[in-house]
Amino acid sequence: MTIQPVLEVDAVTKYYGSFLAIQDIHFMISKGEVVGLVGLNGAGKTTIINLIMGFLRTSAGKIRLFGEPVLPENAHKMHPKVGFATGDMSLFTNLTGRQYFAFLKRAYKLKDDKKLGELCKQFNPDMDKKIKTLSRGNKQKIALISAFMSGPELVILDEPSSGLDPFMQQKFLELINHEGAKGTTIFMSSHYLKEVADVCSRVLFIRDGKLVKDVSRAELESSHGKAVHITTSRAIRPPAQSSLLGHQKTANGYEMSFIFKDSPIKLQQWLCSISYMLDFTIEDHDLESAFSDLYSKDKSEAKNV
């Protein structure tokens, strides 16, 4: 039996007047997946999310949530199943956090506030000041709690950790891992690859309004490889499946740096075969550098989704 995807984005294009914001976007998200959308500012992430939420109308293509087409006039019918938060979310700023959550409890028809209590304990928001007086980080805590408090089937997050301090960012990632393990479907955008790579099973890369990669977490982790720096008494060639970063003759011998993107066992075998080795170091290749490598590839080499 075919399982209906939670979210389908089918050949979606969006113009703002004559400006092409996103073009021919395709992807699907199944129940229980945690999927990240990564791209630089202005790449089209927020446009995609606003279309999925029904805040905007597509110029071409279709979006379906839970098998139903999303249009601005009917999207509100699906919203009770969806938790939503952005990095700059408009809230009822004249309410306190406590009043805002009470309003949401009535709107969601929640019979108890156990989930709300757990989230408030985790994020410790300021509940008794008007939201408009809160710092950006405290406003973001309230936005995130509101996205998860009803136990939604799907959570959509646009730059969700914006404004959070490092401690709260870690709390947020723990929440995503916990909810994902429970089977909650999550779609989140970010311009920080590390953030989504830590919690997502798939990562979609968007550039200039087009999806250029759909990468599994395993593929992403293997693609950034190891950074190797080696000193030898004679000049040598780098191993296969590596990208040379630089080499030079020094007073100590010959130094060479490269990124190795094959299995660690093969790297170990290669190192053991070098009889002229004087010293070496191995580190994880910086994930953000790997993102830059991928993101800067020529468009002709990109794999459209």
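The structure presented is a predicted model; accordingly, all values stated were derived computationally and were not measured. Here, rigid core means the biggest group of C-alpha atoms that superpose within 1.5 Å across both forms. Numbering follows the first chain given and starts at 1. What changes on going to the form predicted together with the partner chain:
Once you line up the core between these two forms, the Cα of Asn252 ends up 2 Å or more from where it was. Phe55 is not among the residues whose C-alpha shifts by 2 Å or more between these two forms once the rigid core is aligned; its shift stays under 2 Å.
Annotation: Cα of Met28 displaced by less than 2 Å between these two forms, core superposition.
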Second form
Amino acid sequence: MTIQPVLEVDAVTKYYGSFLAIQDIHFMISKGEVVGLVGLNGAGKTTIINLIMGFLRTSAGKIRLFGEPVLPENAHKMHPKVGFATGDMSLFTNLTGRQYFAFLKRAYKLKDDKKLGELCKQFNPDMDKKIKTLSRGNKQKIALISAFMSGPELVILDEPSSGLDPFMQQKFLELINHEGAKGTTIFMSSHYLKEVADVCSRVLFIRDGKLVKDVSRAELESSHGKAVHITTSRAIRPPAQSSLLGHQKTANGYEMSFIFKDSPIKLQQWLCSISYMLDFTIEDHDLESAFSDLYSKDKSEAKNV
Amino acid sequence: MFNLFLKTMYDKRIFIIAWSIGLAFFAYLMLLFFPAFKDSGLDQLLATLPPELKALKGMIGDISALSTPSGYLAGQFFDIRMPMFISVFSVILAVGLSVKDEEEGYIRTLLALPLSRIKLLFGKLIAIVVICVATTIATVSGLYLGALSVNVNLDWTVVSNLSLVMLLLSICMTTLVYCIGLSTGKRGITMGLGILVGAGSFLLTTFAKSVDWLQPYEKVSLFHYFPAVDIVKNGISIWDVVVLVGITILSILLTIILFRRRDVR
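Next block: the form predicted together with the partner chain, after the form predicted on its own:
Full complex below, order starting with the chain above.
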């Protein structure tokens, strides 16, 4: 028996007029997965999320939520099972937080306030001031609570933690971990790789409207290592347990960059064994470095995360 | 849908109160001026004018029946001034509920809920109808207070007929602009077409009485279907009602097709 994916994005392309926003995007998310979508501003993250929510119509390809095709005219049928929030969500500013939640409660036909109460206790938003008078952080707390208050099966978050202070950001990550552990499927976009890496079981990387990487948390963690840049008088091979970033012949000799993923002692032994060494540098290679490698247009296309 | 209707009414409460007070006060003032017009002899003067000058009534309103309160209200209040106010009212209300809400992201927030686009359309549309009814009641209340102040007996059947068709015109215009807004999502197009319908109808109806070649086109004007002076004389024409209701229903049907399918940003 096959498990029905919660979300399927199948060869989706979206044009805005003649502008190609995203191209041939494929991915699936299974029940209980916490998946991050990472990319620079303008990469197409929000377009993908808007298509999944049914705000936009695909130019080509199909999206299915809970096995049903998502189209602007029928997306609402799936929404009782979907929670949604964005970093700059347009909350109804004429209402207070309390009135806003009462509106959502009626919209979702919720019978009790238990979940809402728990979330309010956790985030402590200002409930009695009009939303338009609240700080960005307080508005963001209300947006996040609204995404989870109906106990949805799938939560879609677009840049959810922007505007939160570090303390609240930590609480938000705890909430994602807690909900993920309970089996809620979560799909969130962010340009903070660390935030995504901390909570997601899988990360999708998008660049210029194309999905360039789909990596598991284990693969992400294995991308930690030492970035080595070495100059030698003769061409050499990189050591085992390394990922080559690039190599070229320059006026100074042969330059090569790689990520070494084994122990520092083995790296030291390997460096000592190089007879033609002219120069070398070693830096920590973390997730942010991997992200930079992936998005640096000056570097080659084939990069290992 | 009822939830959205209540929220829309709450959001628009200042608009409803301001327009209701404004229209009621305007109606009250118009009746306060009636005694001055009643004995002015303007209607007798008009009767002596050559036909070319009589054509000016398009610009100054029908002054042939100034001696009766109903004739005065039809010619000076309902015939030229109220349609102007209705045009402004329609564009402000309809743009606010459609493109402005979309630009501010509220439509997206609503569509993220288990709320269909059709229910969104009708939730706000019902609010439009109720707001139009509320402002019409306020206008009639202003007339009532004005009539009491100057001790004038109004023919309430005539006032009811005029108010009913005025209500239909305001619902028709507001729905039309609202539907353009929801169908296109573009402020420029919505405002432009809204102003074109309002100002165009006003100019066409007023100038067609003086400009012969405009007369065949006057039926394009929405104000053609609110002939206040004729309503006083002959009652409500069923065809005027059919046209106004027909345009309203057609606008809604087209919007159901277009808004259901389009991108909301």
